[in-house]
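Taking the form predicted on its own, here's one chain by itself in structure tokens.
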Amino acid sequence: MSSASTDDAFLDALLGACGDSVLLGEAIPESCHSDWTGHGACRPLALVRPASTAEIARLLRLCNEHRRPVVPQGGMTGLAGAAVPGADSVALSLARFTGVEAVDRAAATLTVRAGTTLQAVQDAAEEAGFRYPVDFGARGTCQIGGTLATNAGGHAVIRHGMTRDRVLGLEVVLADGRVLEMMNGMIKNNTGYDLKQCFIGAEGTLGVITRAVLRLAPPQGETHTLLCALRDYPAAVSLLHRLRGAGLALEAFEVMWQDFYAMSCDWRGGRPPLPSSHPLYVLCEAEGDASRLEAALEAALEAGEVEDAVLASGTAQARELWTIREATAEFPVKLAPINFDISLPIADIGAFVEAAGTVLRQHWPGARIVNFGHIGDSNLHLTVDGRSLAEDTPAARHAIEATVYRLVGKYRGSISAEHGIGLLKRDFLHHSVPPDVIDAMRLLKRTFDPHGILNPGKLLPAKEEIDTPDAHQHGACGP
């Protein structure tokens, strides 16, 4: 752990370098202490909020002379600790580093810093007659840059892919300070190594991202919201595949199991829209002919794959039957949430539900556990509801959590679908990657980062990770 002399030489030079973009002590907000998960909540040693490209390149080179931790944060929505800071550590705040630089209509792109929310960019496109098409609930809170150090997906990946697949350019700051700018605006660009792809999804372990460019989609056509009771999970797998071959393109498949819809219907009270007797449900909203989904419809119904189904008569009915699905907002106040993110082969997806169900009873009888997922792009979240256990434990919730994992495991699944490894998930990271695979990670990480002082700790499992022992500790409230 540092000293406090070297911490007050230190602050010095951070104070001369970044001046009024730094704050410290009690003028730190708790809001930057941890993430949305409430996870090792810690007071950086300081917080600093560039407003500029040049200004956070500055502060890294400063960082990186005195080996000291950065962390780079966003809106803090993210759920796996990837944003949580340790006492000594730097935080980097893009809150100022804000705005939409341009739009480009003839190309259908949008560049845009970092510490812009997706709310904005969303806006932003729409108003120049497109769409920013990845969209989840924390749209008004989370930052661009977080959405792309996370490659964060959301219900529409199933057409639109995750933030990668929208990112045509960025600019990233390395640790030692050097620019990388890399603002390509088009789509065909093979030139070499497509180094943007590494910063993509590397939680801020790698560098800092600073702009990008970002690829949009045209508006979005005649849509239609149904919601289908179904008969067991292949059915589902089936409803899907009729529905693509209807010429139906999918915005959002969302499943939900019987658990999961009855729980929300009752929080919701009234009168659900289907009985919650069925095994399985599907929340399905497609772009194109309302005929093609009648149609489409009307053969599952008859084939047995769908047992009832109500299609919205409207944007109201719509976003009612949206409501049922979005009950994971009331996650964190109802439950004691302990949440799987995880993707699985789509066939195995059923199999797996019923094996995990299986094994958390028998090492934890009467546990509560309900599942849904965004089933067309192999995403599965299960939760289990701390409150349910005989002792809701951190002992507890590490030994579901390892149970959980090394099934996911067994099925060659990921224990990361969305939301990144950051804190919560680093060491189970072996039950997804090979062990040359985390071998080549680390190689990279020394590579960009051959002090280790961005975001150490995160991501990778325990190894030597930093270039001196007690560089980077994150003090007595560290994770």
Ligand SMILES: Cc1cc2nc3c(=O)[nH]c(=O)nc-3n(C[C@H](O)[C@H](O)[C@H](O)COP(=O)(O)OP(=O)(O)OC[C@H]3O[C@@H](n4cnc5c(N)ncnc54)[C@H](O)[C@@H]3O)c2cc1C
The other form holds:
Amino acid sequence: MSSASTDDAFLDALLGACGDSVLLGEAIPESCHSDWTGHGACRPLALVRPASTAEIARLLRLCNEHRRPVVPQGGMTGLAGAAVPGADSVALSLARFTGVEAVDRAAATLTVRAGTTLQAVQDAAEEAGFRYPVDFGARGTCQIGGTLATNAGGHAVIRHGMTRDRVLGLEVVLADGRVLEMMNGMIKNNTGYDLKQCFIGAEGTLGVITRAVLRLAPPQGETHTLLCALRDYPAAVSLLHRLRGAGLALEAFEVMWQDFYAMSCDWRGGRPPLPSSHPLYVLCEAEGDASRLEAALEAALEAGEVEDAVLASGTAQARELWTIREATAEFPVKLAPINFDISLPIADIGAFVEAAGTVLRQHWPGARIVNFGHIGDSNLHLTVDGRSLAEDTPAARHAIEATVYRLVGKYRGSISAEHGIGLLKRDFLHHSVPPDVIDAMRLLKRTFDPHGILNPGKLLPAKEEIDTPDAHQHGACGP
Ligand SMILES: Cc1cc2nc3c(=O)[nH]c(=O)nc-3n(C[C@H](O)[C@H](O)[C@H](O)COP(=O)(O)OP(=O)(O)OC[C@H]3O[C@@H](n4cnc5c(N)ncnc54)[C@H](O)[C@@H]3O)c2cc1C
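Shown: the form predicted on its own; wanted: the form predicted together with this ligand:
The complete assembly is shown below, putting the previous chain first.
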């Protein structure tokens, strides 16, 4: 914890080094106090908004010398509390370091500064005749730097992979101000350790990402949307296998359990496109020849894999079908959601859903649980409605989380599929990551950030936080 006099000395030095980019006190907007979750909202000691790699390097060098925590901030749309500052920390916003620097049509790559929004990158790719296929609801606000630091997933992971899969090059500033220039633009480049991968998904704990070279995809062709009703989870796995082998490019394979489908159709009103009586529903999107999809569907109906289906006849009907899956946007208003973003081996997801339902209802009788998932990506979203609990208290929520994550560990799954660890999941990390691997993570942290100034208290479990005497405790209103 820092004292008022060390704060003053540091702020003098900060204003000297980064003058115009520094905001203090009331001038720091509330949007920098917490991310999308609102968790642990706290005003940092200072907000710095540098406009160049050199300025970021200068800032980090200074903070490192003063052993001052630095919390990198992108668009603050994160869902794990990973960008929440402490009261004694410097929030480093990338919001002024924006712009697409170049599009290389021959290589199908785009070079971009970290503060650029995902939407701006998608627009620039489209303008150049390509597509940047990482996509999700926060596109207009989240920044490329944030998507890299969280290794964001989104709608088209089944076809195009996670953010990590779209990166060829990276520029990173280390805690001591050294700039790692790794702006490779070639697909084939085996020159030693692929260090950039350490910083992708590291949630700002190892370095600050300043620029990136991203791989672009061809524009999307004709796509078709299909909603199927199924008898059970194994049928969904068979359908996934069938569609993968049908000569189509699968863009989405979303499985909705009856609890989710029935609730969503109820919220929409009107007649559901398929009756709500089936145990499971799959909404899929595929690019390619419509006749191939029709043939695959016919075979699936004949095999008894699919019990009923609707193939959208056009864009309007496709959009209608997607509104069922997009009921998640209404969760914060219509439920008191306790959300889980977990990964499990694809074949085990059905059994996990049943096991989780059983164990949760044993301890919390009457708990309302809804399930859907991007099953092709091994990703399950399980939600418990806090309103259905006898008491929706922080302790009850924590106990529910511990119950679900323990079960995830038993199934050898991951407690975070795409949102990261941040503050909200760090105490559960051990359910998915063995002790030796957590130790190796700590080793990496010490190597890149020996004084522990970068985003302290995030990702690694609190009790195990690096044990150097210099490591800062997170400030007064920290986690
Ligand atoms: C409506 C909505 C839908 C969403 N859908 C999805 C989804 O489908 N898939 C998904 O994966 N996520 C999703 N998210 C979560 C969120 O949008 C992503 O995690 C996004 O990548 C965060 O980007 P950001 O710029 O807002 O980062 P922030 O929230 O500002 O920061 C997130 C983390 O990245 C670090 N960071 C930010 N910039 C840098 C940088 N330049 N260098 C180093 N570290 C940095 C921060 O310190 C923090 O640890 C959704 C969020 C919302 C609100």
